[in-house]
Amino acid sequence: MKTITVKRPAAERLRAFHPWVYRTDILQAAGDPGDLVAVHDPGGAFLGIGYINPASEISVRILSFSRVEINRDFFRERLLTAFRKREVLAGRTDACRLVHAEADELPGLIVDDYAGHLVLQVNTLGMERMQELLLPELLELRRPKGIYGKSDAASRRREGLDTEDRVLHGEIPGRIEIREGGARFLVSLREGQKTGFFLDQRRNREIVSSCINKGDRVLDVFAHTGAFGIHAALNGAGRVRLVDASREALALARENMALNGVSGEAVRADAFDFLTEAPGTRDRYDLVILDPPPFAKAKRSTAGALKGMRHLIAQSLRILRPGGLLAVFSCSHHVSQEDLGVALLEAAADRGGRVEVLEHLFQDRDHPQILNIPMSLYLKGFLVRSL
């Protein structure tokens, strides 16, 4: 195994169990792209084993901070540890994230389970090279009905990899039915956003829908396939309106409403346009849900993202009934909980009102947050009451 030497600040981060080495951190490097490397500090002390890709800004991702052999036994142990973390979800759902990349000490790897069908995202060159060790263990430990390889195109481009979505094992039907609490949803692994469904919002859907009073009017913006709105309807909402720009997502949302025996209106519209025009109508809501895509994919985009969030929040507050609720989320790592709170405060001040925080909202437990890895916390939100 080749050795690389990193600068002292990078060595200190590694000793604090941060698993990334940036290209600018490296003093001396050896090894071809995708190779395993041993990482040392300037004095020669061992820091960890990872895989290298000099073409990527994150040039080394650490697999282990101990001297171990990276083989099938290594992957079996890592996978079993990750699976045990998810046992807490038993009974709540038959769909969850089984492996959450760095947070499960398997950088570059996402594995989601949809009722026995696995979706595999391999987003780095090093993990791509190790699929022959990984796949046999997944097959043996999970006995899946099928495995679908679904690339994160942007991540793979940064690694110099082509993107290709394909069936890796078994069969992948066009629709898979999953269960989440008392709701059921149809998921398209091939066509859906992310790996097919927003699994990270499971707990937040439970919290938000628990606040529904019988007959409430609910607006679900950036609704995707309708999960928040359907949970609201099942909990007694009188009117549910879903807004999304995707024709395909709304078509599946209508199927999901029928599957759950609830009704609602699905509106195809740009969320910004819809909410800009909404205060001028007579429609008022008891609950508005804002779950936008990541506006800040890079740190330099944070200011623009927050400006967009303030606009969405301000318009949403204007269409709430007195005492109405707003659930607002950001899935951008670069937007902190404090940033989102400031956006809420400024939007409320613009309207001349106040907001009461009922809940701080985060990703569910199958998307673990590791304090040593700040980027492992990405989904933040608030449930607030308009005063």
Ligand SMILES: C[S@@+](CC[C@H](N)C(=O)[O-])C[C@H]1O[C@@H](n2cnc3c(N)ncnc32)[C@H](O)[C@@H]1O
Contents of the next structure:
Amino acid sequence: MKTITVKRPAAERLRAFHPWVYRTDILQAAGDPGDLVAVHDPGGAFLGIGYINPASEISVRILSFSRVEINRDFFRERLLTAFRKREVLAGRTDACRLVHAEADELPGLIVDDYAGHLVLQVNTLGMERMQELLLPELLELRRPKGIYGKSDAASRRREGLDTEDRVLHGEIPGRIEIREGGARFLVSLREGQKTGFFLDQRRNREIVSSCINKGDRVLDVFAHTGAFGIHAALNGAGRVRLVDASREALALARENMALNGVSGEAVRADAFDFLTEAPGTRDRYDLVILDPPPFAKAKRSTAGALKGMRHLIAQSLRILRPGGLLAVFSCSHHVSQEDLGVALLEAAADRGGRVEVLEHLFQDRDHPQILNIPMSLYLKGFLVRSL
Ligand SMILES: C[S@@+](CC[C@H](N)C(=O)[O-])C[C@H]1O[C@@H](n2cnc3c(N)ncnc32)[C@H](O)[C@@H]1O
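Same protein, the form predicted together with the named molecule this time rather than the form predicted alone?
Below: every chain and molecule of the assembly, starting with the one above.
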């Protein structure tokens, strides 16, 4: 195996178990794209083993901070450790993220399980090369009904890879039914956003829907296939309105409402337009949910994203009944919980009001948060009462 040497600050980062080496960290490079390399500090001390791709800004991703052999046994152990972490979800659902990339020490790899059907997202050249070691272990350990390869186009492009969208094993039906608490949802692995469903919000849907009082009016903005709204309806909400820009997501949301025997209205609209006009209508709500896509995909767009969030929050507060609740989220790495809190505070101040924090919300346990890897915490939210 070839050895690369990194600068001192990068060596310190790796010693603190951060798994990335940037192109600018490298003093002496070696290895072809996708190769395994040993990473050393300028004094020659071993730091870890990773795979290299000089074409990517993140040029090395560490697989292990110990001297181990990267073979089928290595991947078996990594997968088993990841699966054990998900045991906490047993009985609550039959759909979860089994592998969450760097947070499960398998950089570049995401594996989601939808009732025994797996979606595999391979986002780096190095992990693509590791497939021949990893896939047989995954098949043996999970015995999935099917595996669908669905890779994130933008990250693969950055790594010089083609996109992938195909059945890799077994059968993948057009719709898969999953269970989450007392609700059931249809998921389309082929056509759905991300790998098909926003699994990371599972715990937050539980928390938010537990606050529903019988007959409450609920507005679920950025509703996707209706998961928050449907949980609210099952918990007694009297009227549920879903808003999303995606025709396909809303079509599935309607099917999901029927599947759960609840009724609601699915409105196709741009959320900004909808919420800009909403205070001028007579509709008022006991709960508004705001779960937008990541507006700040890069650090430089954080200020603009927060301005947008402030507007959405301020408009939502305007259409709440006195004492009503707002659940607001950001799934952008670059927006911190503190940033989101400030956006809430400013939006409340705009209308001379206050907010009481009922819950700080985060991604569920199958999307592990590793304190040494700040980027592993990406989904943040608040459940607040408008005072
Ligand atoms: C993070 S997902 C919401 C997940 C959903 N709350 C759930 O629990 O399944 C964001 C959603 O916002 C929708 N979206 C993106 N931009 C939008 C816009 N400008 N107006 C309305 N919806 C939008 C997407 O179609 C997507 O369904």
